[in-house]
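Below you'll find only one chain, the form predicted alone, shown as structure tokens.
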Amino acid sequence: MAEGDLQPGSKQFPIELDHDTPEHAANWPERWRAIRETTPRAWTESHGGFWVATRLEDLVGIAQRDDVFSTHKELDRVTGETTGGLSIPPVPGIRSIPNESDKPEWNGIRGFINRHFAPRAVELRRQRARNFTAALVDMVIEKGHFDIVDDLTNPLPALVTMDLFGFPLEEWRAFADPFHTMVYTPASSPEFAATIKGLDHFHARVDEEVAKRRLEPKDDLLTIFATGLIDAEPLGYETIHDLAFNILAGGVDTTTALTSNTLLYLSRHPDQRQELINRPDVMPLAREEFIRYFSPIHGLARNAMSDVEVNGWKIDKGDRVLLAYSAANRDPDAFEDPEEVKLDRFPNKHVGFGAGMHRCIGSFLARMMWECMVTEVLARMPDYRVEEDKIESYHTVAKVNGWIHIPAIFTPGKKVGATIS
């Protein structure tokens, strides 16, 4: 036996850690404070065990190494059953693509949708986002009241992916909600399969629009599912409703976390909000902060596919790692002060979109989305106060760092007329 596998955090002597659970939820900024200093390549027995990567450098490393870490799972259609894939503990019943495929096959699903997320496509799209925000806040700006969740940062990203899509806007809400609820409930509590039961109403939609389509094309997504082809073949009916959503889930329930934990936080220091209100021209490092500060995906899986090294770890074939983005973007050695919000720090090179040939493709689209959204609440409620005693967190952030409720209050203002359609 090496030197080495008698270290803690090997997996002779592995480490207590389930990231899957409230207690971890509570804490988790010191919880991985504590791994990265003491044992930052660890390896626990929980979900049939993995390691974890809590340091940047390893990380990014590890995310670079598409030659032998998978992301892709297997799913049993008739059990639900899965193995491989990004998440840990496993989703079971759905699969995310291009999420969790490798090349070839991440190729031509990701060369397919790219384009229509690139910072061109997503820059056309601000002003009907805009318009989309204005419109939220007209609905309760006469209260001087709203939930920061249910009326704004739920709805918009649902609203701006639907209107991508080409669904109807009014079906918003059958939408997002399945999906912001499966997010903030543990996969092994007993109510996740009434959860994902939840989503059959998102998949009968797909097949309906998507039959539409192919009898009268628009300009859309579900148009470009319903005729396009991927490697000269048309996609088939697990490739569109894999595809569809992956792009409503990441489109939907991050960019509600992300901004959720923005406008909590900016309550919270009255002082920094008041410098994003007086320095516009900060807001896009601002951005940038707390997406690191965050991490609205706390982390996701590899898959190793054979013995390999990496910065001097060694993983064995079959090994699974969860690359702890939440844990790498506090990294001291790759951030001064880490554990600080600075709004103009530079530079900032965070993983909080993901790294490697997996980052996030909707990564221009939730940061349009965000400024939509802070910026209107900023100019239309600067001095709103979140109601403390009333906010609810999510029960677990293995998949999500997000927010069931945040109530606010603030001084009641005027309608600006805006509409959403």
The other form holds:
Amino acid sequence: MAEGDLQPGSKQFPIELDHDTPEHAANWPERWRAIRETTPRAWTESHGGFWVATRLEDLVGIAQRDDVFSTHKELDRVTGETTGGLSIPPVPGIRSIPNESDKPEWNGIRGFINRHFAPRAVELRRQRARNFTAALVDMVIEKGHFDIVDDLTNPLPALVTMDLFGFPLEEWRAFADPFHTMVYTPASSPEFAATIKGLDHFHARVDEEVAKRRLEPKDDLLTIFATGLIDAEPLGYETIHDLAFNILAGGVDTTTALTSNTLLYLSRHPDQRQELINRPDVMPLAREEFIRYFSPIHGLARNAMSDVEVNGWKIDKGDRVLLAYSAANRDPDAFEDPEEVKLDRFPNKHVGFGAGMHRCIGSFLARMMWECMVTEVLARMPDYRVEEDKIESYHTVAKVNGWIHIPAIFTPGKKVGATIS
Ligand code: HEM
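To test you: the structure above is the form predicted alone. What is the structure of the form predicted together with protoporphyrin IX containing FE (HEM)?
Everything in the complex follows now, all chains and molecules, and the chain you saw is the first one.
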């Protein structure tokens, strides 16, 4: 037995941690701080046993070793059983690609879609996203009250993502709601199977629309899926579904969580809200700071394919590691006063969008959508105030650190006549 094996946090002396509980959701900043300070490379027996990486340097070191750490998920399409993959606890019944694929499969998929998420492609979508945002605010502006999640931060990313795919925009709720519910329902709960069933509509509509695009191509992502080639081969049924799932799941709930957290924070900190209104030039830095501070995706797994040592940390073949982005984003070795929101923090090398080859493909899109929503709210309802006694957060943050409801009131204003089309 090596000396390190006797340390607290080793496999012999595991820590008590289940990050998929309401207790963790309510106390995650304090819990991560305590773990990072005492056992930054910790083993827990929860969910079959896994390591937790809480320091930025360790997390990035592991994320960059894609030669050893896998995210590949095996899915039995009949039973729904899975092995490997990104989620702790495991999410049965579905696979996301490119996120749950390794090289060389990942190279083909990512190369196939990269350009549709590049900065130039995103800029071409900004004006439509602005119009959608203005139309959503129009729907509530005369009332003087709205639900930040239901009326803005859930629909806007859903509309933009539907538009990117080429799905009819009026169907956004039928697509976004099952994803939203799936994200905040604990994977280990009895209700979870029903949330997976809720995705049947999405799968059926993907099939219908892809079939239509084969006959009549358009300028959208569904046409790319229907007619494109990866390694000179058309995309198979499973590839289309796993890829569409990853893009829709990435598109609809993460940006929702980021913007909900931002607007709630700004309601609680009117001085900083005023600072953002006065200094729009600070927006890009503030955006990165909110991504760091809230870490919408709290953590994702890697699976060791062989024995490996990263920064002196020995990890055995078959071990799972949770890359705790939310913990690393508040690592005091990487960020000064990490528990504070500094709107103009710079530099800010956060890992809110991940690190290594799986780093978020949708980061530019997410940033653009956040800007549209926050700018519109600050311009048209600058005095909004959240009704704190009515808010409801996700009960677990193991998948996404988000909100179910955030009602707010504001001084009513006038419509600008924007429409969703
Ligand atoms: C604030 C919003 C967002 C956050 C915080 C976020 C976060 C992340 C993170 C942490 C990863 C890395 C996963 C890993 O380490 O394995 C990731 C990957 C990914 N994200 Fe995002 N994401 C956001 C928005 C989006 C959007 C808008 C889309 C698409 C419309 C998207 C699509 C994806 C995809 C497809 C991957 C997998 C990339 C790969 O495996 O190569 N994300 N995201």
